[in-house]
Protein chains: 2
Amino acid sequence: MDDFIFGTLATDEKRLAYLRAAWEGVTHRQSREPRAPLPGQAFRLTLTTGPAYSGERAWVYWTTDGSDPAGEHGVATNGFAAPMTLTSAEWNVLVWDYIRHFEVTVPGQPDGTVLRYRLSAESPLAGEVFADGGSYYACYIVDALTHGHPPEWAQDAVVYHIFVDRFFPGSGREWAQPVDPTGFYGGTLRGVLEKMDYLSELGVSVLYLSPLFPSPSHHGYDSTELFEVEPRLGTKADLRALLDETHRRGMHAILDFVPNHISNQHPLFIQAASDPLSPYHDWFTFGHWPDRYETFFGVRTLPQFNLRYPPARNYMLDVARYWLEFGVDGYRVDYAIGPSPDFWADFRRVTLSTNPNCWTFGEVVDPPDVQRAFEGGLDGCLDFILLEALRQSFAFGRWSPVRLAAFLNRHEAYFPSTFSRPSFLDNHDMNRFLWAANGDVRRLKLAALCQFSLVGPPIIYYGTEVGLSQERDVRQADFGRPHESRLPMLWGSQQKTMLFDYYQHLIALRRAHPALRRGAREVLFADSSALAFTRGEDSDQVATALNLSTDPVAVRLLRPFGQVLLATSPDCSSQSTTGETLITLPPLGGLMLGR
Amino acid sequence: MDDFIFGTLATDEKRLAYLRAAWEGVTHRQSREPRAPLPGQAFRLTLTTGPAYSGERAWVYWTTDGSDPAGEHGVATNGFAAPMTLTSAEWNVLVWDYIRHFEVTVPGQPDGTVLRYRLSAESPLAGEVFADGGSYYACYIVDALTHGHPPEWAQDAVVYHIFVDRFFPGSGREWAQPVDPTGFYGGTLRGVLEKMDYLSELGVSVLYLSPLFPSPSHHGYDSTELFEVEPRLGTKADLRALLDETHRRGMHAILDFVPNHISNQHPLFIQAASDPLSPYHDWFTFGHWPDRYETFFGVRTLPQFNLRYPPARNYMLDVARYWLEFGVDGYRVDYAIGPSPDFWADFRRVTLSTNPNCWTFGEVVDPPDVQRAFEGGLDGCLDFILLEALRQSFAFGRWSPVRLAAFLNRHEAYFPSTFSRPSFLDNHDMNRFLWAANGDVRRLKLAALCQFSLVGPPIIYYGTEVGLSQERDVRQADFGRPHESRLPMLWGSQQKTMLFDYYQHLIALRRAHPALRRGAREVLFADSSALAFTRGEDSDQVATALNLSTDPVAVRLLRPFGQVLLATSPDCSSQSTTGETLITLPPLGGLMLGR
């Protein structure tokens, strides 16, 4: 966990705490199943309690109007309410204490119902208690199956994660100087429309860009206009015809879409920060006015915009309609878990209406129950299990095959198929996975092999197609930002075109092979030094075999396969006869076989 | 938690150390529902597996003629074996990976039979590893209904935890003058029986006796014979003498039995230890003869008795079995975790075919799931958990009233009715209530007050009830062992009359009351300061009130209740009107109402 990913549940402390606060209190953290129901489909709601709330009383209040549900002690004052059932109780160690398990199941709602929901449970000193902190949950009750969720493409997509203001100035300009790596090195919309021949030829479908809309920073998470873009980026016309080109090009190009907060120098904030009787004062939360309101993790430049608050949701829904009907073709939704989760719902609603073949995926840096619950809400999340599983065993080299297979089985059966779950090696928040595997470009190559052999979407970080790493640790930086990992992009003699060619092959066999992308996987060897597995079947199967220790291997598979279609280095090879096939890999050496 | 019951799960270290032994592990710990199941009837296995198994693969094995199950990979090569299903996973925070959740159900069994069973789930790494580091259990195929248990005499069971070298020196004797405490006091079973008249008076029902058989020790938990009586203590005729007695008196007497371990200066130990052929070699677990071998927590003097060992094992319940023959009603079980889990089976068999209306229970310092489990091996356990909660309510102040209120229901609602929970507030392992209550008899008194108006049958700990205290906390002892707590009983004028008439009165109540022992429990009053509960219904109601606080309080309960029948100082009243009851009490001061 030195890698720091999951920096909140880092420690055992921390895990401790996250743990307590949930089993003391009373906790629902959208434990629903189905998680997405359909029209029709009742569903079960679970509540845990801690051992303050001693009763067997809790319920559910629930509304399908589009209003907040409310009540008290099982009466709606607003739509409906139930009691739970208590059906279960256990002892649990670290708290030291009984809780308990309430159950509810809800009706069937019909097609395009957004149906709103809250949790309580009673306490003997506090009264009625509201689950998790009185969150608001909705789900939005919609055949999913008809909508086709996620969409094809975004299944069969290789996404190019572009950094736009590192990535190339275009227009025939240098990269800017900048005092310090916070400023900014001169990357523009049209630098990347002029770099599209490059991206075509590395051979990825999708880009993802990062924020574009106004905004005092080089990032762009803290912008201070949502309908409009950066100019020092480009104009609304070089979005345009950066998305036309990509849409001509059969390319999708995906946006940053942030709800969660805004500057502090947005003129909604000033206004509600400036004058106490504001129309803006709720789309805020004050804590005292005007010193104290809600941020993003206590950042004061970052203040939390209120999605609670009717007017404020509507202008965020309206924001993420408008760019779809500009043209964009999805969103990466920055820190999902901020948002109150009945925010989702209305964003699953007009995402839906707008685009239906749009692609929603968060980013949710939490556990793996913590993300599922976004299923219905958004098409997928971020893989960032998986991510720190490849650093672990690739990076590092501190997980064994073994432990990598047995992660693998576990992690693919616990998320439905349905959930969009892209993967990465890296990105612009920590150490570029090169600089982590100190340089050593063989564990970046079978990293590469392993990410692009699994499910998932895979997601190349700019740059490292060609070798771009950094300089220090990322934790090491003066600037309070992992700038380390968003160098500006490397053109042409400082490309590693070794590396560029082996991308490229990669991306292509991905787009060869349907097996890859929606294939079957099949574990056929892991031992403490190397693992393979196969995807898909008959025709179209495709075998990845990967050394992960240091030592040359031999793997013997108990099947025969064809033709090398893809190696780390010309020092693997493979033999078959009638009933198998031999791999001989080097260190850190891995291939990829057809049948 | 300081008071140090839990000491191995005292910190949260030592929690997460025993937790994620059980969530990295393959894991049963007796989850087994129902977990004494009736002849015929089918019961449900389930199991955890760590991310190390990561096969979808589980099995059980079981025997129904008393061999021991085996087989591998889902064969039995001795009796029967069946898959485990895969229903359902999650994330494990503190594991950080997921784990799984297996289930398999075992047909049900004729009357008599005794059901051995193991679990395994398949590792890639080292095959195929048994639950809970491979150990063995059984249930014991009886309808408990028809035998009655816990038996009635339990239910309604006022017990007296007798500690015999400082209880009565009898026969016109002194006490002696040990050099230190942990020498001998000179407590007799002839004294015990002199004080027959004494114990009358006090009004309990039931002795429960501290190990009797021969022994180096004071405390007699490592004995050298099981089958005599410790000639220092008296002599078999003693005992007899003493049963028929307390069986001529309508009262029941149980020892303590102790099967984990024994003396190391026991004749088998001496001869295992002495011979590598000796007979005895496997009756211990050596793991370097004869230096190394399972002891009782590392205790050289306290070897391990090797209850796996069908010869041992027939022995140790030979002992069992004679003292019920010889008269006795029962067993406390010292440290009822360390036997092989499958020894309780084989344990229940013999103590029910040889007398059907004994009474055992185990020493379990553990949570309530590891003490449920005992269901169908023993009639129950001593109830620590409640133990704990008086303590902390009533000698240290430190639990509100509304917080034990919850805690009691949860508690009451967790284990079945049928499972005998004996209530203490302290033995010969700890400091005293009196003393951890600073001295403060009103604290004493009302802890009693609450311990007599719950459904555990209750045991007074000797000398509690004339105020024998003790002068250092245990942790300080210099010699080892809390002797603190196990000072020579008061008699004649040190006694505190005061105290022993309280105590009198209440155990009075308690016999007279069956809805003080056998009642529903209803909680009508919890606030920070006070906490009333009444017992029972209709004509045979008793109210019990207690504050808990430093500060006099008046209680409103919204129901009539008649006269007095115990209050814990002259100062507590009580009116009732036609609808309701005003309370008042001192500072620690309780009282109990009847109809």
Given for the second form:
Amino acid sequence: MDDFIFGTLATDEKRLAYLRAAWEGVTHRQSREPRAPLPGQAFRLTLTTGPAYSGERAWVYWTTDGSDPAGEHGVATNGFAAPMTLTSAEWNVLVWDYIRHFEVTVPGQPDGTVLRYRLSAESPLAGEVFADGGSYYACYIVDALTHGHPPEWAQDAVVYHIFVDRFFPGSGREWAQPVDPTGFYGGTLRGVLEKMDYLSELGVSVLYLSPLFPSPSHHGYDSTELFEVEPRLGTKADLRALLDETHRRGMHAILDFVPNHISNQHPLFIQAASDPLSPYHDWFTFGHWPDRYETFFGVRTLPQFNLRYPPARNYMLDVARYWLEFGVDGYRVDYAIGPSPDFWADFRRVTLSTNPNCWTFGEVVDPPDVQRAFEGGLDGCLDFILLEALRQSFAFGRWSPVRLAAFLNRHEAYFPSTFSRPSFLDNHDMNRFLWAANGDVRRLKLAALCQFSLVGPPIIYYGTEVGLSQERDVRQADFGRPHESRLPMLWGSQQKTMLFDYYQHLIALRRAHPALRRGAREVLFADSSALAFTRGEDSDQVATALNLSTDPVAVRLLRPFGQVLLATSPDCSSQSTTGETLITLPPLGGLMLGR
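Alongside the form predicted together with a further copy of the same chain that was just displayed, please also present the structure of the form predicted alone.
No partners, no molecules, just the chain.
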């Protein structure tokens, strides 16, 4: 593979194994319709059985009081049970056998209900088996008014992703000089606060801060305390000052929230691993106490929280509630596929009841069907699938404009309009886009032009707007070294000011034209070299033309667009006549036009 994107399906071999597992056993995988039922609205659940387990009968067990459903062979011992109906069977080429589908309709429930459920299938030979390894699922029934998520401010957002340790140390302080990029560079919350004028000048409206809780690492995804601020980064007073200033400027701030795992130096885990009778023993999942336990990707320093255990779940929900009450406006949720699926209904209940106007989206580096399953638990997911398409098309030049156009049409049609899909070109876990593009700023500008012309709220990874890259590839000797893409922010004369001006212009255009945030998209032109599409209607319509080739091209649009809003290069031009527009683009050039 020519690109590294961290996740459970990072290789073709892992993707094939994922497909086989999805069809061979007893699976549900949150196949629920509608996925976010309204009060009183019945919903349908689907169960699939494959050749590894040929179920003859199937059941659903559920509760509405927050407890776990229990029962066997279709008889509930806690909550309710109902049989499922065999609805279809089909031949599956991948497993070379039949798979079968069962369905059941669950009655509608009152507003505010968390309906928790499990599904099972039974055969005479194998007995009863619960779907997806015995997983518990849940949905939060919420009223129609609150159901209108994501909030308006999120739909209009331009997000700036700040790795706090790498952004700015503060006036009078120099960057630290660690031995390698895994060390501490000395960025602080006060440093972010001092650069608010810079961020306002750029035009972003949402700050997304990397984990800022106490942690032994530079990245903070291994917290030792979830209710405090890492002293290296500052204090709660510093965070309060930053939030106050953010809100004073009409901006919002979201935190990186990590519910799946903590540091093995966290006092809760130390107690659990020190005493088998500790009240915190079941907050984690020990295969063999104390040396074998569930972790994040096999990393022993990152024990996984057992969010199926009510005290542990309530603790993590208290964390989510605490920082919303403190004043943050939402969460980017790290590794959202890690926690038990039923956790997200409780998370939704807590976040919406604490701040109905909050924005939550997940890091789900999985296929679109897995991402879409989070509807009703989160406002949406980071658009990793679009990320791949943009990097393949613009950084590597491997996708043709025709393929990109077809992908965008299918991708946008797959997700409901209420599902938030923040877009990005790179982040802290992969090679920066400029590095992947071999330093070709033309490719970055073209990719950003496309990104800002699409529906999802765009995210800018700190420094991209001024040409920050890296020194080494994140892939070294078959290992991922993501810290290579987390170098300190460029300031002063180190910045590419022309690139800053370009991003500033892009952001201003997106904020000025509702069509770029909410308008319908229509492809006007696509061939082996170039792509052009519009957003919006006659009253506010914007056209974007992109030359993905390394040769000059001419594009004819059968609509008049007289105003050049933005060009990636002075060599881009357009001429509008009655009923059409002729566009001339240099290699890897692009234009945004208005009517």
